[in-house]
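This document opens with one chain alone, in structure tokens, the form predicted alone.
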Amino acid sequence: MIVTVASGKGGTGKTSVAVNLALSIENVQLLDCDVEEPNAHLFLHPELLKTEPVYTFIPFVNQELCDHCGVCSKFCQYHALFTSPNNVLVFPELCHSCGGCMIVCPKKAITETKNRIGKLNFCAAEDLTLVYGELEIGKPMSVPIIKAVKKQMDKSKNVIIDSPPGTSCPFIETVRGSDFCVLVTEPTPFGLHDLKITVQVLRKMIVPFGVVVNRAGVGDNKVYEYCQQENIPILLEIPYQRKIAELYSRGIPFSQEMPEWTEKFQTLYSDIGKLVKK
């Protein structure tokens, strides 16, 4: 299966629940989809295999062949391109690779050149393979780079993703495809706040999805009580307990010093199989 955790708001646990989670199957492979603040990587301390550049195409305009027009310009919809009497000037920041630019131009004066934005990160713990991307500091798109993560999927292994927080474009690129979809909230008005709005995505994404409600103890109960009356299966309720707040202060997956939980996330993983299957 293809699992995705992910979350409406940022803070709720959801990587703890993905490498947890990821810790306590067999033959998985963890995606870590969050390019902005990856890290996955400080629980596992995995070994680092290799790594490879993410790159995006922007265009090049020849100025010799250029004859500043403006038709490139008033064809990007993003404002990528400005025509000047006498240059044209192009924001890297603003293109989205669509190459609609050098099929418009009459004079054939643009071409593509490369933009690295990020790279992708290859790593092995133990049994477990992870693939994580990092977006450059300063680089405003994350989705190119989780497209390329995604497509080091190896779908002969259970893979688990872990989805940026929000319900954006990254949240959206990064659910499409999954078999199912865990959302890590926590039992808070803005855990209820932020859950409302990714379920009504996942709805509209046609991605089935249940609920793991981490801190369980604080806030009240109007998390439960929505998943009640919206039909949503709570999948597992993780407590708000000083031992696991100490081990992930320190780094530590703490199914892997409390073993009960490696069952409890086995148990999990099952219950999400029998759901995909209905």
Second form
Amino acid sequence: MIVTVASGKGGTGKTSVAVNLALSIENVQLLDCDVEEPNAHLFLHPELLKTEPVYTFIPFVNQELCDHCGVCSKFCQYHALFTSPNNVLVFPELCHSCGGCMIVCPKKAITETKNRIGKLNFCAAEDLTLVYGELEIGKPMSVPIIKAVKKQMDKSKNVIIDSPPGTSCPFIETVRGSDFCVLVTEPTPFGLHDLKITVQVLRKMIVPFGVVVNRAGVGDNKVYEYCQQENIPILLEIPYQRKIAELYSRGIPFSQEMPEWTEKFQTLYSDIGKLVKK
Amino acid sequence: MKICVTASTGTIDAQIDPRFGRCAYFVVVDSETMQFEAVPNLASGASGGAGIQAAQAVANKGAKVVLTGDVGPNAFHALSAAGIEIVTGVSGSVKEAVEKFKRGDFKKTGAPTVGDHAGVSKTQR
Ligand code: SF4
Ligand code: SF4
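Moving on from the form predicted alone, please list the structure of the form predicted in complex with its partner chain.
Let us now look at the entire complex, which starts with that chain.
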């Protein structure tokens, strides 16, 4: 089963839920797709086994063959190319690696070259394996890294994915193909607002989902009312408790110190299993 | 010599539109005759790469100088590569700007004056 843990905004405790869930069940592969700010490893203190660079392909212009006709830059709908009277400039951060410029260049002056955008880290913490992607500073290209992380998916395991926050391309790329999506939210007006947007996206993508309410007790009842109206299952409530907050701030997954929570996360996982089968 | 001024409408009396990549028009003025051509900026609504697209349009028109308010890093890089001189911080009308330039009142800008995406409002992003 592939379960993505997501939230409409950052700071809702999404990673904490993903990590506690991963530690409570067996045979787990955790994929951290929050490549702009991967932090699952900060809770797990895993051993780093190896790293691998992630590349995209960008055009390389052979200035000797090029006659500055401008066909390539006119073609590129992402405006990643600029033709000046004496050379062609490539703007790697705008290139989507479609390869079109190579095809349209009448002089065959364009070949591809590798552009390093980040890396994958392969880790292990006891029997749990963790793969997390890391974007190089200043490279606004999280989707190719997310794809690279997801390529490492081992379907013989219970796969848990920590999604980037929000509902834009990186989230969609992450949740695509999941059997279930756990939405972590706070019972506040902001939490509800982001939850509603995420629900719309998931309904369009036809990914089944349920809600985990984190810091239950801090806000109002609106999230609960909304879920009831919309027939969205509330799978778990994590109360706002000093001990949980303290463990969180020390980077310790709270189920490790509060064993009753291991059981609750196991129940959460089996409940998800039942919902997926339905 | 052709001078390109970023403008809010397509005339020589138009006010300068300060955002290079997102301006409404480029008014390309021949500094000898003061004849001009107005070119709508197709990049003004582009979601990314507006600066480069705009720079390409300006380079294709054969302009040698750009007079504008602010220019971002990509556009700056592209315009410089095409050997186009860039003057930022310009305001007033297109005509005034060109005349000031001819009198030598401006000095060339040596670096981008705004960051990436500066001309994009939050909602557009
Ligand atoms: S299409 Fe080919 S020849 Fe023409 S400008 Fe681009 S790289 Fe040069
Ligand atoms: S590969 Fe595609 S996106 Fe990249 S520069 Fe060429 S045409 Fe543009």
